[in-house]
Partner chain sequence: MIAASVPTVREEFKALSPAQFFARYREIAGFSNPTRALYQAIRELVENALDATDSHGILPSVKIIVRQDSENPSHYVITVEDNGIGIPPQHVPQAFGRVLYSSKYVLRQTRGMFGLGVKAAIIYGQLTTGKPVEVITSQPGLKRIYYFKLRIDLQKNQPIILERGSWRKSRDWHGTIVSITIEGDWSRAKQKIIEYIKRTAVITPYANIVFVAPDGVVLFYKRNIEQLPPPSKEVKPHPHGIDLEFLKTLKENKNFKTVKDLLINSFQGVGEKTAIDVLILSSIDPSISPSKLTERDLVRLAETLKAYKRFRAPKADALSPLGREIIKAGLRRIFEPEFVEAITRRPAAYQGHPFIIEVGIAYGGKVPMSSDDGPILLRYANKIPLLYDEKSDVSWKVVSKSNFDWSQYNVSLPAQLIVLTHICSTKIPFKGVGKESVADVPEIEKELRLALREVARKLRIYLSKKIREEEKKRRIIVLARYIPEVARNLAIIASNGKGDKVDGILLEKLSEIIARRTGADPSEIIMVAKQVEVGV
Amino acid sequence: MPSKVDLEVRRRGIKLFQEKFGRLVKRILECKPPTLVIPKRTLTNTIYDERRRLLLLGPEKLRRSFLDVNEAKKFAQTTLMAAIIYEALINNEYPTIRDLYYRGKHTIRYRDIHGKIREENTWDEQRESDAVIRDIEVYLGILREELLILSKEKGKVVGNMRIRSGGDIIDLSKMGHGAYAIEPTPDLIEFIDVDAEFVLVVEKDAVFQQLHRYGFWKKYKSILITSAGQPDRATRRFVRRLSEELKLPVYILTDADPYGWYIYSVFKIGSIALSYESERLATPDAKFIGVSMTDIFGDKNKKPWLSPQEAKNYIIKAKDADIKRAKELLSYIWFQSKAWEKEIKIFLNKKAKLEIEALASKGLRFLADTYIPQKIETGDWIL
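Throw up the structure of that chain alone, the form predicted together with the partner chain, no partners.
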């Protein structure tokens, strides 16, 4: 028996489908050409909202008319995906995006103008059906997680917190050496109680495990999360909910390199590829706590955290790809703040990067008891 939250989410999704696609049906019954008006998911239609500090979908709309020979197939694909998701919602299922791909994949057999029988697949690769799912998300203005579509997720969380998920109450402080895998439908999670002062998100799973075993979250009253690399949508949504609903400050700890910075920016303002979901996934208040270039090299009013000898031992020479990526980041307006420009300039200057593991090997204690707490205490972060 699905939980109340589950049923509520389903009902909302079903209603949305009936509303939005019902309008289409009505037009058809009136003999008017059916058209889907969908916000455009393109880079040119991605705008950075400076006030809210979010990457958002711009105002451009795409009119997908069934009568346009170039759009007819996409139109049919969209209705197909809609019908499959709709049926899954009705039947209390949790399809994965791969399931949806298989459920919708079939052959259309027709005759061409010369009467020859030809075949065409509704879609051939999952890439295609995934794109259609994204179209449906923007068309309905809802995330696929809220339509109870699953995908492989890898985020983990521990901390002084109890949640309800699928009717079970889970105590995130009693996970042993393991952790709670953030579920693909974070909106079905109910927060019961929390005793924490901040959230620490660590890019690296290995560092997360070390801090967990060290008891960091207990000692510093926090919730510890890892995205294990590029954050997936569920992890981002979960972090966002912690920030928004529980008003907890969020600190992000990544490698000191352009990939680490970008991970931070995805948490904070959203990704270019999925800008339409930033509104529900981004955490605009997230703070980049480190590792920053000035932590390694210092600057005129800051002592470096590493001795010159340590710095020499731990830093890695930047690769060409890193340099290129860094220059790219400079061109994004959300990286065009004083602090970030300084950060990136030092990097380009020194051509050096550093992994968080390096700080841990200087001593886990140093990382857990000195570096992180002091940085939080002194407000040494970048926004």
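The structure above corresponds to the form predicted together with the partner chain; please give the structure of the form predicted alone next.
What follows is just the one chain, with no partners and no other molecules.
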């Protein structure tokens, strides 16, 4: 049987569908052309709110009309997917985004204006149906996870923390050498009790595992999380909840390269692709503790963490793609602070990067007991 939390989420979702898509039915009954008005999910309609420190959707909207030959297919795809999701809510189902793709994929036969029979698929690839799901999220103003749509689990967490999920109490301090996989519907998780002073998010799963086995989270009273690379939505939402609801400071540790820095910014201010949900997914108070270019090369106010010989053994030559990505970061407003401009310009000048594992090469104790604690304690982070 679904839990009480699940049932409440379903009721909210069903009500929202009935209200928003019920307007289309009303227009049809009034003999008016059915039209969907949806905020544009485009780069040009994405703005950075400096006061709130979030990427948000701008005011532009698109009109998707069934009677517009250029929009008819998109309109039909949207209402088809909406019907499938609505039925899943009604029937107490938990579809995956892959499942929704297959449920809606079929061939439609129709006669064109010349009387010729033609065939066309509702969608050919999953990226099409995924885009439609995102449009429905924007139209309804709700996360797909709040519609109980599932995706593959990616992020993991461990710490002195107990949660309730699906009616069960799970102790995240008793995961053995493993960790709790952050479920695709993190808003259904209830925080029972937490004994932690901060959250440490680690880009690399391998480093996360080392820190976990070393007992970092026990020794330093922390919640240890890995995004295993580019973070999925569930991990971002889970981190946001820890920050917002439990008031825990969030620190992020990534590789010293443009891709690691962008992962940090996705956690902090949101992503361009999902700017419409930054208010629920992003954590504006997150702090970047490393790895930074000044950690490697130092500057006039800071000694490097690695000696020249140690750095020489672990520095990796940047590829053209890395250089291109770094230049792109410089064009983003949220990377145009003096601190970030200095970091990125050092990278472009040195054309070199460093992975977190290089610090662990000095010994796991150095990473766990020296680098991370000192970075947090001294406030040596970048915002």
